[in-house]
Amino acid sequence: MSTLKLEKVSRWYGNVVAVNDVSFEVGAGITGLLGPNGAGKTTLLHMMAGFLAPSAGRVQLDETPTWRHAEVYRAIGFVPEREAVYPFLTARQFVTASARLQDMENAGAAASRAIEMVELGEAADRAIGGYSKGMRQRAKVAAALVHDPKVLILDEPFNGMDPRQRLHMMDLLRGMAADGRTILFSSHILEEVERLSDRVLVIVAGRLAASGDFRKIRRLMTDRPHRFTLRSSDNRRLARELMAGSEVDAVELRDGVLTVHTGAYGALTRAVAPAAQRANVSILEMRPADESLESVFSYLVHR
């Protein structure tokens, strides 16, 4: 079992701080790195894969720094988000080149195995430039798997994949995790992390906002202050009825819209219909006013 460890890691570019004083460990199994676009996820992954030096702090695989250590590169497979493939190469040529860079004894056979693992065999001898985005993603995954690494780091690996390809890739990663490998993947999509990993790290504005069991983090995201906007046939009567319940913290009436503040998301959604019935009013519209991922992540940082 291999462990990636970050201790007080920061990375800056001139006056821009991309990662700020982050510490955590990633061990065997699947860990999701969750955060909005621009949060610093890619910078973290590049440091963990050994392609970027930290400006401060330490990044280690077991006891070895990841930066500029060949033995670490042999233990890690890295799938970047950026299109890091030559369009004139076939997938077989691309994956075989990766095997040769890792000094595999039989690079061709290793490439064939990796290509079959990602179900790209039928297209393996076509130029990558003619692939769909999902196929290019699978070619990159095959190149990262070709040397059978102990650690796999993937940056937004499901981009461009269709539903069947996503399910196959998730099954592949689960199987690798069951064999004791350490897998870390980034995403800005909550559902991808929920389906694949039990442990999650949440990164916002370069800082670690939350970490631990996914269900616990999901509760933090749900059991937070929420705002709902409602339109009904009589907003004043509905507001009075809702305020009588314990689910509602405050209400606002403005420009024909009723805004309800609550810390109990589920309880409020269940209480609205009975309240409308008691008030003898019709609900015309109800929607959450602050459910963007950015607002959720912001709450985790500032709570």
Partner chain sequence: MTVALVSITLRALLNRRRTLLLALLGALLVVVAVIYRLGNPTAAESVEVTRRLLANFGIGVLLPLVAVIVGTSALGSELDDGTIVYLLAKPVARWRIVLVKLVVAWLVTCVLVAPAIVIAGVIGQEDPQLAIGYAVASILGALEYTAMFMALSLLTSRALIIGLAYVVVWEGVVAGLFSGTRAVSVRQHALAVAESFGGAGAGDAGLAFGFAVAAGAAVTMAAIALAIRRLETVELRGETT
The other form holds:
Amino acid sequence: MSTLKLEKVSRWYGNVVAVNDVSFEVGAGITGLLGPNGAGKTTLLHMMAGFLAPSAGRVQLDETPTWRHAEVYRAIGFVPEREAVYPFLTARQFVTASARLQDMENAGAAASRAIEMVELGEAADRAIGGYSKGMRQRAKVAAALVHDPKVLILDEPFNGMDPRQRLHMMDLLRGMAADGRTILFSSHILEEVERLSDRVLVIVAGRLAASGDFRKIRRLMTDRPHRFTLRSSDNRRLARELMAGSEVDAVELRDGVLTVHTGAYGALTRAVAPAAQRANVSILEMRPADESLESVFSYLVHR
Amino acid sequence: MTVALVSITLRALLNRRRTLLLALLGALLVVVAVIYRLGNPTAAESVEVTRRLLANFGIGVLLPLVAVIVGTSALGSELDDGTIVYLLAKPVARWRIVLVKLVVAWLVTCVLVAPAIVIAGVIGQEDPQLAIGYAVASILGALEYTAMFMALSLLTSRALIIGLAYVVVWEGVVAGLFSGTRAVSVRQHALAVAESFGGAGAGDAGLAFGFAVAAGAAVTMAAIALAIRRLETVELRGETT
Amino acid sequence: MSASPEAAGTIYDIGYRHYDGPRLGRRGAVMAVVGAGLRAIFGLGRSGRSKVIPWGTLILATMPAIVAVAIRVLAGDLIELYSYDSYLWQIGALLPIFVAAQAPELVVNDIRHRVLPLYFSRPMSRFDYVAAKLGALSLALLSLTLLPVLVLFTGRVLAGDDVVGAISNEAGTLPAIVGTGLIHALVLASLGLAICSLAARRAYAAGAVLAVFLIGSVVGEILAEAGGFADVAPFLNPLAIMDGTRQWLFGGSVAESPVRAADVPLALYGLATLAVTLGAWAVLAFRYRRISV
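Structure of the form predicted together with its partner chain, please, following the form predicted alone?
Once more the chain from above appears, this time first in line as the rest of the complex follows.
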């Protein structure tokens, strides 16, 4: 088991601060790095993978700094966000070359295994230049895990994948995590992180906004003033019934839509259905009115 | 691991259209020699004209053009499109990446230049020693040039343009006008080698052989050291920054 | 029948204005491309680095004229440094450098980044586009091929004691100065643009332009000294071809030019210039007709 450790890490470009005084540890299992675009996810991952020097602080893999220590790459597999892969190589050649560069004895067999794992089978002998985004992504992942690394770092690995490929990749990562590997991936999509990782790091504007167990953070994120919009067979009766309970702070009726304000997300979602039943109203639609990730983040940061 | 590094570099360098154009450049040298020889020149004249052809076209134009394109793209194109990350994320020492890529770029340059010089030299006049002298010069010059241009490609993303400007302005004009600057001109280093290996007809205008070799070696070593140093500290920021 | 506002759909007036002023049309579009091209060539509105080569070559090209004028003012007409005839040949090395560095700015990235549709969806045809780029590069080149010689001319006129007499003395040279400048600018622009239109990246375009001029002049120079090829030699070098044309039209030879060593009718140079220009235009026509947008 390997641990990636960041201590008071900052990184600035000129006078732009990309990562600001971040400390955390990543151990075995899947950790999701969540943040909106431009939050500093890529900078953070590149520092962890040893491609960027921290301007201040330390980034270490099991007590070895990752910057300027090529030996750490025996333990690290890295999947960059950038799409470019050698267009003139086939996936098999690309993955085999990665195995050779890892000094593996049986590079061909290792490459076949990795290609098998990402289900690239029949396309593996075509040039990468003609691949779709999802296939390219899988070729990159195969190259990163061909040497069976203890730590796998993936920058936006699900970009450009279709839902089936996405599910398969999630299974693959879960399997690797179950073997005691350390897996860290970044995403700006809440739902991906929720489904895959036990542990999340939330980064906003270069600062670590939250870290730890996903469910706890989720609750912190959700127990904030919330608005839902509802459409039902009789909005007025439903509103009356809901107002009778303690979960709802205010209701608003306008243009055939019922808007509900609440401070207790979970309690409200549980209270709606019984209330509708009591009032004998059928609910046609219920949706959160302000569920964008940015609003969640801005709440977290300004809390 | 060297094999993988070599094969990736070779495949990237031997892009079909570009290689063909560079080979055509070499073929042009041979064609000029053939055309010249068809005019039945006298022996003494043919030695002099062939020498000028090999020196001014072979060493003066063909070699630096091929070397600047091959040398700047051997490592530079991967830095440009970000694929360098797949090499850097491996337990391979950075100096090794630089050296392997340099050797590949050097050999590719040699293959595109030296045969053309030998053939043109043998066609243009009788004495094979002249051709061999200039071929040796082109091989040593190729090493110095590719090392320089590889270092340049690690310093700037506009290495090819700057390299071309260097070839035209410094090697072509300045080193011709001010003889003091010849000490640091790759072309003059190479010509000194050619003059020393090329026999009687190879001329003697430039630097002393020993000095040229020492200066060439110094420039090459400095360029390699700089390239290694740069690759060891190069930072990859990712696409968005 | 009343529909709810949602079903009917509503467009809100958020202040968009329709443009109903006069439109400049095709002519305006062409002028805009010429203007943008000139700004690109001289690096106006861009970083200092992109100004180095155009302004550097421009200054280097004008410097001899200024020095010559200064010497004339200070020392009288004791020595003649530069003649109108040989001036362009003397600064010849600067012309390919200028073309190689700046012509790619005009055309390469338009093709590479696939922005040509944005041009062709305006009142502008493919022909207009090429003509505008050619115009911009030719105009820019005039600053090297005409401006320095005009500086020399003006200096000579003003340096004399008798300005009116000087004008009448020197005025006869004006057609040759202007004609030579125009021919050089147009031919170099056509050739440069044609080469650049074929390249995939700006750096390769620059390399190709330099290769054509370098190889032409080096091979030409070597062959000129080899007996029997002196007649062919100047035709390998675009600058020599243009110098020959200048001599054909306006007279006055240049000592260093391979045209002097060759023994062919001067009209052949005119023909060669025409062939080079038409060839370049044919390449441009072929390239831009075929390109899919």
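Under this definition, the rigid core comprises the largest set of C-alpha atoms superposing within 1.5 Å between the forms. Numbering follows the first chain given and starts at 1. As the structure is a computational prediction, the values presented were derived from the model and not from experiment.
Exercise. 2 Å or more on the CA of Val118 between the two forms, with the rigid core superposed, yes or no?
Worked result: No, the C-alpha moves less than 2 Å.
Exercise. Leu230: CA shift of at least 2 Å between the two forms after core fit?
Worked result: For Leu230, whose C-alpha is compared between the two forms after core superposition, the shift is 2 Å or more.
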